[in-house]
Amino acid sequence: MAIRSSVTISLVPEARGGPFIFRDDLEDGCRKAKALGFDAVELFPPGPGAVDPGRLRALLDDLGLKLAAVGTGAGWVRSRLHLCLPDASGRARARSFIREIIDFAGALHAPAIIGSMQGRGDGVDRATALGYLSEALEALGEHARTYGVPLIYEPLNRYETDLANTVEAGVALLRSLATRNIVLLADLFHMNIEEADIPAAIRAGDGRIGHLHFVDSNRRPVGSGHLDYPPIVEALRAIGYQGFASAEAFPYPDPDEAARRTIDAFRRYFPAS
């Protein structure tokens, strides 16, 4: 299986300023993705009941697209929920939100992503927060297993979390868990902030990296920043990466052009895919 291309679609009104190339219109985003030659879409829904799974399945089947992954971040953006909240009831609500997204995505044979919903040590010390996060990941990783898909965990930069900022920290966290059904998301934007050597970090994550956010240093589409892609691509090939390269990027200069630049870059860097 080759590395496959994907583009993001956000349906969350509160996230209109966020790093999503297409937004608001699911069908329009999917049709544009297909017309440009993307293999898949990555969806950021407002919640687990916001999109009819039957309608989405029919749309994707009709267009010959895959669902690369489904984000859970709307739980944070809309309700300020995360897995490390000081109060048990808030943590339970966060876990329930993610579990329902896993159900939605899993029924469509796609994994869910935990990024901003991991939270941080606000109101509790970091060790306690990591304990809360680990407990939740154990349960949610095993729940995803019931659908035959992994759960995706995303290390974020220091301005967004104080729990795991690098691939190395993400690997250490996953190794501390009993579940083996969680993979890492290597987001090149976050890695540009935190990693001393992005290709080396990718190689060190061998066997754990299951998803890639294909984006430039400034969160704009590939080619709009200063990342050096050939060594990154070589590192991905060295570890035998077989997942999606998904464009979680700002729609710069506009959604259609951002998508076009992304797919052009994907074909340039992954010509055999």
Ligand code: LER
Given for the second form:
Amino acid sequence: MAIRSSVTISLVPEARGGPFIFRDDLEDGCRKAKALGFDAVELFPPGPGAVDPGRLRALLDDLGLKLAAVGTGAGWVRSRLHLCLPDASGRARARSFIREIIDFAGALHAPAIIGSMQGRGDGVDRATALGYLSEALEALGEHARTYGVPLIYEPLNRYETDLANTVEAGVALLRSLATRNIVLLADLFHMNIEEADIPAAIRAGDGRIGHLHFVDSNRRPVGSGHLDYPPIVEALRAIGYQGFASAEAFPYPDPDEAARRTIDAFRRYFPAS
Ligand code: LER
Ligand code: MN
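In place of the form predicted alone, the structure of the form predicted together with the named molecule is requested.
Complete assembly follows, chain above in first position.
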């Protein structure tokens, strides 16, 4: 298997300013992704019931597209839920939101991503927050396993979480868990802020990197910032990375051009794919 291309589609009105290439129209986003030659789409739905799984399956099958992953961040963006809230009922609601996204994605054989929903140590100390996060990851990782898919955990930059900011911290967190069904998401935008050396961090990922947000330093499409891709691609090859390179980027200068720039860069950097 080779590294495959993917592009994000957000259906969350509150996230219109966010790092998503296509937005609001699922069918239009999928058709554009296919026309440009992407292998897959990554979906950011408003909630677990927002998209009919049968309709999505039919649309993807019809176009010959894969579903790379489904994001859970709408629980944070729309309802301010996360896994480390001080009150137990808020944490429980966050956990069920993610669990239901796992059910939605799992039925389509795709993994769910925990990014913003991990939360931060606001209102509780960091050790307590890490305890809440670990407990939730154990349960949710095993729940994802019932669908034969991993759960994806994403270290974020320091302005978005204080729980795990680097691949190394993500590896330490996953190593501390009993579940073996969680992989790491390497988001090159976050890594550009936090890692001393991005290719070295990828190599040190302990074989746990299972998803990639393929984006530039300024969160614009690949080629629109200052990241040096050849050593990053070399590191991905060295670890035998077989997942998706998914464009979670601002729709700069516009969605169609952002998607075109991404697929051009993907073909340049992953020519065998
Ligand atoms: C989500 O994939 C992510 O990268 C976070 O910054 C939340 O938007
Ligand atoms: Mn990301």
